[in-house]
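Single chain ahead, written as structure tokens, the form predicted on its own.
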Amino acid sequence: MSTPIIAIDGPAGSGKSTVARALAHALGWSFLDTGAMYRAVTCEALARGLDVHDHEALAQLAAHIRINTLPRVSVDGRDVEDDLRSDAVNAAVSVVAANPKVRETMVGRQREFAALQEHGTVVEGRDITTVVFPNATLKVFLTASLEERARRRDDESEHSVARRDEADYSRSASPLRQADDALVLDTTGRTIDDVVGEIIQCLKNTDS
């Protein structure tokens, strides 16, 4: 890899997005929220009235829409940030994310994004350390208790988060799993600064 990459995996509500954003800011690196990309595809599919179980229709949609994740998530220039965590998207995103052709398109875009960054990239998602960037400079797997993760995602119940876990761990296309060489951090009860600090220290140890 021409530029360093910190890849952060973990289940829903483990703190991936919050920690990754703070880490990227602390390092002065770029940040990529891959989960937002799948939510954007889901949001656009629902807006167009597509059946999210129609694999080919979703694959075609993913291949042809333009997704930007910063500063706010947009699809073909239309801001969808406020719709990403609606009940409808929450219910359908796991189906969309399990579509192999959708994942193939998104993974290609994620790798392209990282390759274009000048300093480094912090990337977070659910298959980042095992599929998208298996040779990342540093791999991190965040965990937290189910109760803590549901509390953080106040738009979802424990049942909804547990259902997402089951879908993510059991899907046939790029299931969520912990990379053997990942730094595993339980974020339950910890501050963002504390977690970010530990990751930066681990990065320094990796570089030394």
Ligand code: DC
Second form
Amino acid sequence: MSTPIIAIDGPAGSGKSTVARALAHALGWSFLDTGAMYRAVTCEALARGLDVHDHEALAQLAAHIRINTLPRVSVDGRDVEDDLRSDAVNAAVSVVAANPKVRETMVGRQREFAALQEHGTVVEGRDITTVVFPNATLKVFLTASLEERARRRDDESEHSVARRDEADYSRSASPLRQADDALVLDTTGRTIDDVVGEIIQCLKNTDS
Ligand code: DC
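So the form predicted on its own is up there; where is the form predicted together with this ligand?
Below is the whole assembly, all chains and molecules, this chain first.
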């Protein structure tokens, strides 16, 4: 029998990373940050001097490197955690994440990861509830007001967050979408514990 999966999606600044991490901790399950996987591919491409717009080169790279996300993010055993959020990676990662072949490889690995976990997996990312795990035990879509999301990204303006939303919702490869049967939670003004508690309650209701 397969182990349970909670899939968490939502726009930038909705709190998905923080909530997913805290939820995994509270349940004693594994946590998978899929954005970190796209960031790791990007990091490695930049380290090798590849052009991130070269779709075929990026597809080959993604297929041949080994990415671990726990306990820290590494590529072929080299720790890249501290480079994941550099300006260079921030600027290039959306190009890499839009590459359909890179996505195909990453999605396969995400499914493999979840299948290997003993207790369960909390996984977060842009296409997790719609594409990667449409049959997850529980699907959660987090939102928050634009004002709060901009504040959480501390140096990002509302205008810039709104622009990113537009790009995320309208891109052709796996656009951000809310699954029809997802639990939609607005995290504006709520604490992490409060949101985690509501998701755990909902999981219990799903079980019974
Ligand atoms: O969540 P993040 O900022 O670390 O994600 C990094 C990039 O990867 C961002 O451009 C969104 C993209 N991404 C994706 O396309 N699919 C995922 N499952 C996770 C992240």
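Numbering follows the first chain given and starts at 1. Because the structure is predicted, anything quoted here is derived from the model rather than measured. Note that the rigid core is defined as the largest set of C-alphas that superpose within 1.5 Å between two forms.
*asked:* After superposing the rigid core, is the C-alpha displacement of Arg164 2 Å or more between the two forms?
replied: Yes, the C-alpha position differs by at least 2 Å between the two forms.
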